[in-house]
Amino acid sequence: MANYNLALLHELKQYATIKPAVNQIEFSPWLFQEKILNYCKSEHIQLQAYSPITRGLKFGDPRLVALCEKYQKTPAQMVLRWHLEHGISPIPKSVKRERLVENFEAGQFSMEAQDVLIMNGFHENFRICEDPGQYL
């Protein structure tokens, strides 16, 4: 399923006979939907993130740049690693081989817990796509 917010997830639980395996939503450090993340974890629903790297629009964020310097990683790698640290499956779009390789390398390092928390604090309700909840 896709774009199920917390209200829809609660509603679904009332009538669904089969629990969903995945909920695909827009998710990034700048759109940290923590309540949905926690709910999905508690219900054993895998959260999958589309637009996880914000089309690169937030790569100049000084807080991210500082973390990139600390870890010697690219902005995309840091953001994808942040998703992985939360147990989220990010699905970044890329058609360039070098970026695909770069993205896969996000799985080859770990972040310190305090740095994950720092990135959690990036939240500013920044969306790439329209909020699907606006139509409810």
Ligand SMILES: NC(=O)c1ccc[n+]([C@@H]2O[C@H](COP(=O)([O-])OP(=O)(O)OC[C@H]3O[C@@H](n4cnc5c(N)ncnc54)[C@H](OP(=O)(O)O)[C@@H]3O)[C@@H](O)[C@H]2O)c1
Second form
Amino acid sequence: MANYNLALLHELKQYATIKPAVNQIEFSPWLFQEKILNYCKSEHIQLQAYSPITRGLKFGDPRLVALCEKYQKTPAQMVLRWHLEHGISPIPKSVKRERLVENFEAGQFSMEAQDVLIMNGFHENFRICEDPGQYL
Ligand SMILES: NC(=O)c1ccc[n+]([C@@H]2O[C@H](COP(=O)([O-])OP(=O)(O)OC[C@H]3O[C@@H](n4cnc5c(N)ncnc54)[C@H](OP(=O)(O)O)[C@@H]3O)[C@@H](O)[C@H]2O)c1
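Swap state to the form predicted in complex with this ligand from the form predicted on its own:
Entire complex below, previous chain first.
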């Protein structure tokens, strides 16, 4: 399923006879939807992140650039790694082979816990797509 916010997840629990396996929502360090993440973890629903690299719009964030320098990784790799550190499955889209390879390499390093916390702090409710909750 996709675009289930907390209200919808709570409602779903009242009537669903089959527990959902995956919830696909927009998620990035600049849209750190921590309450939905924690709820999904507690209910064993895998969170899947769409628009995880903000279509590159936040790659110039100086705080991200500093972390890229520390880890010698690209902005996309750093952001995707942050998702993985949270147990989230990011689904970045690319039509370019070299970027697909670059993005896959996010699975091949780890981040220090303090840097995960720093990236959590990037949150500013920044969205690429419309907030699905606005129609509730
Ligand atoms: N369920 C939903 O409601 C929903 C809503 C939105 C999106 N989605 C899905 O989520 C997936 C990803 O979301 P998205 O496409 O919105 O955003 P995204 O994955 O954050 O960004 C994709 C953009 O970033 C570029 N890119 C990819 N890898 C890059 C890299 N390593 N360096 C620099 N630029 C890079 C891509 O360009 P190139 O292709 O030119 O490389 C593309 O323009 C899509 O498959 C989409 O179908 C689902």
